[in-house]
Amino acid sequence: MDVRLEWSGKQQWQASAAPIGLFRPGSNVKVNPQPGTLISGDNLLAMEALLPSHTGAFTLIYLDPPFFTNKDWHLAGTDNSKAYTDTWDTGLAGYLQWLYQRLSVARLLLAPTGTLYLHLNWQAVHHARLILDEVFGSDNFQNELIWCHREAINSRKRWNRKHDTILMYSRTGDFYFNPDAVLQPYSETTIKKFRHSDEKGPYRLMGRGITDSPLRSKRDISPEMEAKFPGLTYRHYMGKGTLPVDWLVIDIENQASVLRTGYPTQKPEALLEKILLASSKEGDLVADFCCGSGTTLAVAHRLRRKWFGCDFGEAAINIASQRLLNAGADCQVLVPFISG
């Protein structure tokens, strides 16, 4: 690749010299990693601990890391308890190095047919795109998804920033994607175009694209023309919905939502449901190594995917583990540790 992003102190990821294991909190007994595990600690160590047993095992990895906001985030409805810190002593260079290392290991964990979704916003997504091009290869860029969300609109200085960007990269060119699982409903206007119906369902009468045909590529022709020119027409039946597009309008989990956990950057289940349905199947292994309130893991459990999760924050682990338990998921909490 001829174009790379450089920053002060840039270093490629290198595996730790000493082995990394997963342990129960307060225990010195190593536990073999199994799906349904929530790892409390540094996600780089967590991913390295999974490499010996899970290299190439994950169909989907979703990452929702800090956005380089340079501020602390606090839990709602508490005495200003901190959820996590998104400040960087070494500035942008330190943030990019942090991201670079984790994306490098995430790629190793992906299956050949797997995909990674990196969720960021305007503050650093343009830098991350170049890092992902380097780590995954620019040919494996698949989508720039735009999640549009509505909340308070207060800025009078500039256009209000009301979207996040989710970059989708595949491990290889042969990746799993199921558009039929995320079909979008037809609009009322579209439905009304299917004026006719037979035993197969609603349809429109269309002209075939035959050279010199008087009905060539015409739409919504009359039944009389179909009877007169049966070889020049066809019935276009209404499907189950329209194919998905790369922008999603989904509300955040607002204060009235029963799913709201109080975690400050909680993502809506509807958003993660679309991602998991499109890029994984029942029984597949998925991961969220910046799991926060546990939305990805809760949706994965509901959709019958196997999962691993990780977060550095104690508040996130407490909220996510309780959320999973409430959902009926078997969940064990482990910590990564460098031995030797």
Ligand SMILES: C[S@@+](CC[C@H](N)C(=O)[O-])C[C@H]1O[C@@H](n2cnc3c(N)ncnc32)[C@H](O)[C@@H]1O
The other form holds:
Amino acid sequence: MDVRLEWSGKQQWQASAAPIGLFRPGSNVKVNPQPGTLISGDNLLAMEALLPSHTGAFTLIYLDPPFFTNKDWHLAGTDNSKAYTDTWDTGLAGYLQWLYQRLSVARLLLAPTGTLYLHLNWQAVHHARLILDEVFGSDNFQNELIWCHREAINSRKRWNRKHDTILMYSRTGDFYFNPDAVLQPYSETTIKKFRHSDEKGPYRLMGRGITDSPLRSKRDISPEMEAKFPGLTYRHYMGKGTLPVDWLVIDIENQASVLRTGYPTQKPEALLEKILLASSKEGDLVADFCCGSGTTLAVAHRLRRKWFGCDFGEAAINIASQRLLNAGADCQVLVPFISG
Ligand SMILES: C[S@@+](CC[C@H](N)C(=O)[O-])C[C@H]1O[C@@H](n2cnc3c(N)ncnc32)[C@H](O)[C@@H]1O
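The structure above corresponds to the form predicted alone; please provide the structure of the form predicted together with the ligand.
Then the entire complex follows, led off by the chain already shown.
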């Protein structure tokens, strides 16, 4: 059965009647969008401006939009300067419409092998899941990643809310995913099981699954048995780690982190590193159209991905561009306008 989420004022995205272009701030000369661009403005306009040149071009789009928190977010260490607003005069319906339009255009920008990650939390992720099912098709829902973090555990009223949810949707069934780039370290218990070692590294001694063998599928047999029955045993070498699971325990960039920018809701580089390593390769094009302090873009630069970023807020663009320049990235700031 086809399931759809409804809200008042729901409308499908329609391309703007007039073409949108990208311009240098203060100039009326249209610029061809190139990777390494931070777009300062509304992300719907930014994505529309990229459509003529970049439809189907992005391997990865990560979106970390306002979460429908219904509050303003301020920059740390300032006189309460506002970083961005997450209040919605039109309520949840207005928020969902905002999301629906952006997710619809983001899908068009994705390559056939591309993936979208939408980062939200308990406040709107369940609504977003249904919107994404509609926009991408429920068959393309690949993962619900849980990012667990632990800071300021102080509620006695209910379970402390210490995870975010990141929904992963592929553009098609044939999407890029590299588990080997995000293997997770073995636990101490597992490492201890690899008691033996040779020139190829640590290993366990196992019995082959041979019918009627006295060692059939036995684990951790002795070296004496290996010497006695070499044909019935094998050395199981320790790999580089275990395959990744859909929950990640990663600290926020707390007061002690040198990567902390003071931008509220800044996400940890370690989280974005996992996402970029798993779902893109060197040289691929990635985007973050709610880039805030530029976390995704800084990680993309470090991992040699090409990138586009966008944010509505002046503080975000300033912090992100400075962060990218400090990292040695070439970065130009452009603004989207109707160019008809
Ligand atoms: C949760 S924050 C992103 C934080 C970011 N991931 C980081 O690590 O710093 C959401 C961002 O979305 C931006 N935003 C909200 N509405 C926007 C819009 N219409 N167009 C572009 N950016 C928008 C806000 O300015 C804010 O920086």
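Numbering follows the first chain given and starts at 1. In this text, all values refer to a predicted model and were calculated from it rather than measured experimentally. Basically, rigid core = biggest C-alpha set you can superpose within 1.5 Å across the two forms.
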(message) Superposing on the rigid core, is the Cα displacement of D174 between these two forms 2 Å or more?
(response) no
